[in-house]
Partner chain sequence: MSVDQATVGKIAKLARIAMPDDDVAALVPELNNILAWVDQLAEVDVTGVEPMTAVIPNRMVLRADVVDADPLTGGNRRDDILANAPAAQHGFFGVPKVIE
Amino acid sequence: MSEYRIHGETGAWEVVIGLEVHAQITSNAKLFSGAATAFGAEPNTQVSLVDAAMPGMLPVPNVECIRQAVRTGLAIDAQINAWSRFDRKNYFYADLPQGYQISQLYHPLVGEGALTIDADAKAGIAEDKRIGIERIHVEQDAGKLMHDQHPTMSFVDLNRSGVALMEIVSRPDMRSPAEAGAYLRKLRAILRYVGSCDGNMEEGSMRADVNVSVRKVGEELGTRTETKNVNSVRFVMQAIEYEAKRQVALIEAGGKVDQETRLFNPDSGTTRTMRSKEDAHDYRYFPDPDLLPLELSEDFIAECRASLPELPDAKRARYIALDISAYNAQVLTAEVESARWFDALLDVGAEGKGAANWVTSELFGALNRLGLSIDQSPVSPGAAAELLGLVADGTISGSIAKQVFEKMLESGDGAAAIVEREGLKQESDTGAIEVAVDAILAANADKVAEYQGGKAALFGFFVGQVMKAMQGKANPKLVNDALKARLG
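Single chain coordinates (the form predicted together with the partner chain):
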């Protein structure tokens, strides 16, 4: 697979991508106040005097937000800075009541880390690739502006103002929209495993500022643009592609790329210059004098580490060690809910490989059809284990298992009860199977002759006929054995 390139009139261009992901930290209260963070509340109801920047109001950091950011840092193998500090980023905007955002510029909570995106031949990612993460810092979210409610006014809702965000800043290590997409998906999975962010992009819990530049292969980095607040993986990939092509066309036409902030339009898949923050480049960062340095004890960091769950890469490796295919292991670990469900299935004694096959094909297929998430699965891991147990011990065949599963979904009954009630128990009586085999071979003497004349493919035909004659309940292995014995 060749590298991703933009092919311009003057040749091939490499795209250099860095992502700054803003992830809302899962917490009950805001970063510096006791107001709630729940999504969808009435405007300005989840606003404290602190969040509205009333005169004399002061911030006090929420320990849970710090804890979650540290856990996230540990999950990406990053350095945790036991001494960090909050800085003020000063600018004027209607969604920023204080006139500054409390953030961390000079001494972030989390330093250098990395995550690995997985090889994906279809997406042009030839091999696993480590993407550097420069830092994670904790900061306040801004409020929300609404522009279409009044002819001459914009309306300000401060419910989000002061909600805790982690800004996760990658190195400019990505080279294609697919890599950026894979990075985002992996990061989202890690955040959701850790529980530090719900990863809900529709509700804005996770959004990315996309830094894109282009260069001829081997040349110096080009000037980058930053496209703000892109809120889905697909849009991030679209924005990169659009921006890269735009920059190539611009440069090839003799222009030059301005280092600027841009906005993505999801309807057209394009980006444009953002007007409102043009002159806001001098942020005058300085340490927030309302806050002391954030000093973390070793115990605090150790507790964060001890509380980490098994993460996607480790879990995938464990599944592969259970003889589960790499593909299935990937599918099962991509979403934390699937992985948890599957772990529960393993916990009640299901055998790994068969269980993985069944979950990724049968269960996911059924849920997909029913429009349900795995958390809403009508069949519990315990019930699934019972079904898989019946297959494993030869009580029912794989094809009967499909029927039983359907009935489980419909009735909610257990697998054994259904098998019993419907008489679906697999026929393992060799005598009965031999009778059926003999009958089929007698009725198809011509085919037997062909088979014996070398048309080995007919073996499957005989199996199918026997199974059909026995309403699918015959133990396929015994059928095979009996046929082989008779046909020689």
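Requested next: the structure of the form predicted on its own (the form predicted together with the partner chain having been shown above).
Here you get just the chain by itself.
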């Protein structure tokens, strides 16, 4: 495992990290009402009478939200609780019309599970590590306070009020910012594969509360702080780094860490006190009297299980079985869109290893240069398979394929049509290649002597000269064979 330490004046300190991730459930309607959930709507245009807490309005659970939470639990090998219950979490804030939040404390929908973060030597994660997940409970989101609309007043937007959230609570199993970042990325990938959350942290549909404490190695857990609503992987890692160093400096100066809620400032990369940390009894939790317990049938859970797609770890193992490198398999499965595109490429007959090498280098490089996502690729999986097929059957060389690909990006034309139109077919006439080889060797007799005298690196020079003479169209293997035969 990684050995991340904060080094203070009194020695090395270990960081203990747990994350509470709030993921907005993919659903067209809210958790207990039929109001819409689309991002970016005008303020207070997606609010039902239930969301606004009008008298006499009763909540009705959205079955799709429950289904998506169950599917998420199954995707992390978690216990699905066939009996669960909603509780009221009581607190008073302007963006909470009811004066309480409907959540689950005592009997959550999903129990213990886990996910595995992958080894990453560059990030300091020496080996795969299993991170425990304590629970997933379903709850409703609050509204949004807007303080920048008027110099003396704040406004409330209730569009988010009642939106369904999964709170995914990890065990305090992470020991470095890198591990926390890897956990978040892996969790986000699973949510996107399952389709239960879009994972768009910049839109607020996935955000993390970051729990951090420090201790000397082997000692009891220290007092933790919770930094609320951090909305990017990079910011989570920065918050951990800052908070761990702050706590170590505080303790070594003779102070003590207060259990409190903090806020992260992305501009300065620092955290600041928001309020003292409440315990469960401060919220006066009790069972919601307006909602019956959730009772799930075995058939419902089985249907949820059957609906799961191939998940990242299984997909990566399948790719590796196709002789794709572990690194490429990891890159291809990191985002569900990339995996789907690559699977479509395999489905139309592309060979696994070569296709993976091309996608992770040529295609991803071009998309990055153009500022496009893979879903926006000008070249479809079918068109890419045609290009790769021309290389495989010897019609064009790898270097010519790069030129053809650029023309495909520019024009949208197919590879075969471009090769035919531009006269780019690979020259495989051994007679023509041998003539070119003889001409190059005759023109470079001094270098031939040096090569035969032991300067083996000149072989690449001869290959390059022959390819240049034949405008890059010569079959590289035949060029190599002809040179070896002539040079001995």
